[in-house]
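Presented below, as structure tokens, is a lone chain in the form predicted alone.
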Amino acid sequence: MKETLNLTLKVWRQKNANTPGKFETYEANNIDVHASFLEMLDVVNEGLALKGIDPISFDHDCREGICGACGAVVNGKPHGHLPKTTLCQLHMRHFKDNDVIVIEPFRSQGLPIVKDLMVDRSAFDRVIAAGGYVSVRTGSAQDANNLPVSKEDSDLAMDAAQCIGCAACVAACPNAAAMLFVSAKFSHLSLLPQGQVESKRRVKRMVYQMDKEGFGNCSNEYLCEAACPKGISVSNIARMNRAYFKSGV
């Protein structure tokens, strides 16, 4: 196997919200095979940098597919082809050589583009702020082991609570929807017996939020899941569908 590759990159350039973007294209040269996509961007950054080119903005944190940071579409997919993985995670060896590919942002109304690859996702902080938490008293740490809980609720909960908030979801759908986000947040704590005090107000507020930073509805696409790096499940959209209604009766 060749141990370096050589690719093209055809790169969204964009210089804030209110500027207008376009394509730039770059050669990126002898990137190692073990590379992870950020890295190969950094290699790229660091030519950029020597030629006095503004060096290609991009989100990330902890590259190792925790932080929910990065993020950008390669190829048409959000965090590029390979499922349940985020874009620190995919590395150069899934790709060829001589390969082109095209990346760009995130892209949605609740997700305005920062500069570049970088979007800001503080719509999905406002929408935790709205009712993501739990405020009621349910006791002190040791009364959590007096609480019976179901095992299948248990794992229902631990599944959505998996999700990183990355929004390759929104990026996905062909509506902008955030319901994915949104659902795993509200289930993760509605199906555990603390958080279900709150559970009519919370999902009112989340969704009220959701609409209001401008996101659009499930259309039963799925598309959501396939994108979603931690796999999560559409069935969280349908129960927070399911207490949206019941709230209002």
Given for the second form:
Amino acid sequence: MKETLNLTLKVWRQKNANTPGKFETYEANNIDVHASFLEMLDVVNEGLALKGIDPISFDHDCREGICGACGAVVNGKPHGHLPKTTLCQLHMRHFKDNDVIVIEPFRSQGLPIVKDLMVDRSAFDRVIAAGGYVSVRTGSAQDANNLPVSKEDSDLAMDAAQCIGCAACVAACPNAAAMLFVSAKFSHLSLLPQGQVESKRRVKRMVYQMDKEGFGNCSNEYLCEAACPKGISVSNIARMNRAYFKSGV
Amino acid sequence: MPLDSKIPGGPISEKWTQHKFNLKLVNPANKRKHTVIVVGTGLAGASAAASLGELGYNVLAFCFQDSPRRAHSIAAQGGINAAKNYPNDGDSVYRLFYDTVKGGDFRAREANVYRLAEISNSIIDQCVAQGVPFAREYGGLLDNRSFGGAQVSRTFYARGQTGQQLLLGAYSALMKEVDHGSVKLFSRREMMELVLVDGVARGIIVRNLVTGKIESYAADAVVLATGGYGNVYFLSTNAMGCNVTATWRAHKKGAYFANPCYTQIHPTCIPVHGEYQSKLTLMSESLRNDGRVWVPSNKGDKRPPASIPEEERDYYLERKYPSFGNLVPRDLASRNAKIVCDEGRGVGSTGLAVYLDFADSIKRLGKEVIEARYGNLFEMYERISGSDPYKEPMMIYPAVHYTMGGLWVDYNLMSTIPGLHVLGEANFSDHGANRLGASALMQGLADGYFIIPYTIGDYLARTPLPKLDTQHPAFKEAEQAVTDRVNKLLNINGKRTVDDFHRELGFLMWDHCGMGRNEAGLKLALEKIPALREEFWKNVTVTGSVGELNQTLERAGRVADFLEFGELLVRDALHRSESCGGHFREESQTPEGEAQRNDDAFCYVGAWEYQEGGTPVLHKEHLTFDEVSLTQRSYK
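Form predicted together with the partner chain structure, per the form predicted alone context:
Full assembly next; the chain just shown is listed first.
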């Protein structure tokens, strides 16, 4: 197997939220197949910096697939074509020599572009602030084992709680819905006895905030689950919808 | 200034209880009149901001990430310790305290560690109440496991994502307070300077990373929870954004920096594979339960592992430490990997790796059992390396992981600057010279949920804090200093990139102040770092401008601080001519080649005071051990 690749990148460049953007073409040469996608962008950026060109801005931090900072649409797919993989964990061995790679930001009304590949996901924080928590003060908790939780429920709650808040689900959805993100948090808490006390109020407020942020609604395309790097199930959306109807809105 | 640790008197088990009673309180109606700045939203920062908000303080929380949920605590895999003794296997607060003091190689304060162990149980209660989905048994109660060689099962975990779940718990508590209006959140802000008025911490200067604007915020107290400095080594398991800037800026304003040379090197990481590499990925050390570590017996043996016959393999950990074998503590496993690679017996394309081989376990237990235990880790390894660990041995090598050193704080978590409090990995306090597995999460949350809410009240109640705002000349002066510095970086227009300097610094640090250190190497580093720093300020290129989102500029500022801080780290390592914890000084070893501590000369915390344009001054806080007697660790 060839150990390096020569690639052509078509990258969305946009100076800031108020300036229109466009695609620019860059050559990425001698890219090691063992490099990650973001390391490939690092190499391109080093080259741009030496030529005095503003490097491509992109969000990233842990580079282990857990912080949820990174993400871009690569050849039409959020986080690229590999299933259950964040962009930082996508390695160049999954590309071929002379490939043309189109890289653009997650696009949605609820996620305005900040610069180049970076988007503003603060809407997600506002949705969580609208009830994505259990109202327990520090110091007021009972002994942890006073509240048994069945292993099945606990495991289901954990499956939902794995969401990294990257927003790939929104980017994948034709309606730019944030239902997978919102329902994952709702499910995590409503599956546990700790979260049930406030469940009705929570679902009403979180859905209200979600709509207010400009996200669309679910029409059962399931593209969100396919794009989710943590494989969060769309059954969470059904769980949230049931709770929403029962909440007496 | 002499260091006063303010450790309360009385028996160790009563100190914290008594101290809490002696602390002054702030009247509930007065709390909202006090503003507290919290920088950093990891476990320590988010839990502190949330808890202070609940108490009624007016809290301003800052993070450089786009959301507080992304702080690097999120990446912790293994678990969190607590002395619940649910498994009935003999654990207790005292045993957790004892193990942690001993594990820290007798370089931590007994009183702090006892308090940490005492609080550990409340942390688990709090997190479960928030909905943290810890692993459970079929009866619905919490499951525990043994971790990092502990002889009791005291570790609580949420699959391999314990840090993520604890952080999301703290983040949800934080967002609850944002919802209630007691916490105001400032994301994408990087702290650039600490502001002192009359010698007291009264605010910060930040750069708004989206607009580039320099902003000032005033408060009655400042809390730093800004994490560790592992990225001074360039390659580490830390997130790309982790940096020393906030603590270093505070240090330059008068906060002493304690034990900077205490860094933890984790033995099981995926090895370095190329120039372009940006970070190292940790593989859980639980892999050593079933994997056997080996290298070829002969130097330069480049055959593929399967072609190396059994008698030509050296299972060096099993050979040297027959009773612990592959399960020796982190520092020993790391150091021995370096020794065999230095001997020319390392494997892989770089020769800087050792095998971690599961063939015997797969033969003995079957592939299904190994898959059930480590399936997700094997998948992660294959994703990154492209090699299948079921078929060929993994390659691993040690990497910088955690930093035990940090800003010096007293028992109240206050630094040598009045009003400046430091929590979590950013302070130096509880892990001594070596942190035990599953202790970092415990300490971050102990500081944030259960210590600072008490001690900061005492400070606010006792200290006269005249009203002031950001129009005060001290803020204007600090803003100007930040602006000048940023402009200076942008106007160098040199020929080398920021990452290029960072990489060179990192390799220097790793070569001379990494797993093994000696006087000659440290002295060499002390010459090279200032030279590199000088070149940086003449020859770095930073594109773009100040008034916009500029990631190169962000990195340049952080690397500039690492170039100053690295020198202090090396200086500290040079002065401490003993081996202890994760810090192996080659001149100080036993006849068998093991680490030799020197309690007569070095049983103290080394806290450095910054001197403008001069050599930093060392202050010593002597450590006394009344409960746990000083012994040399042995794993033979």
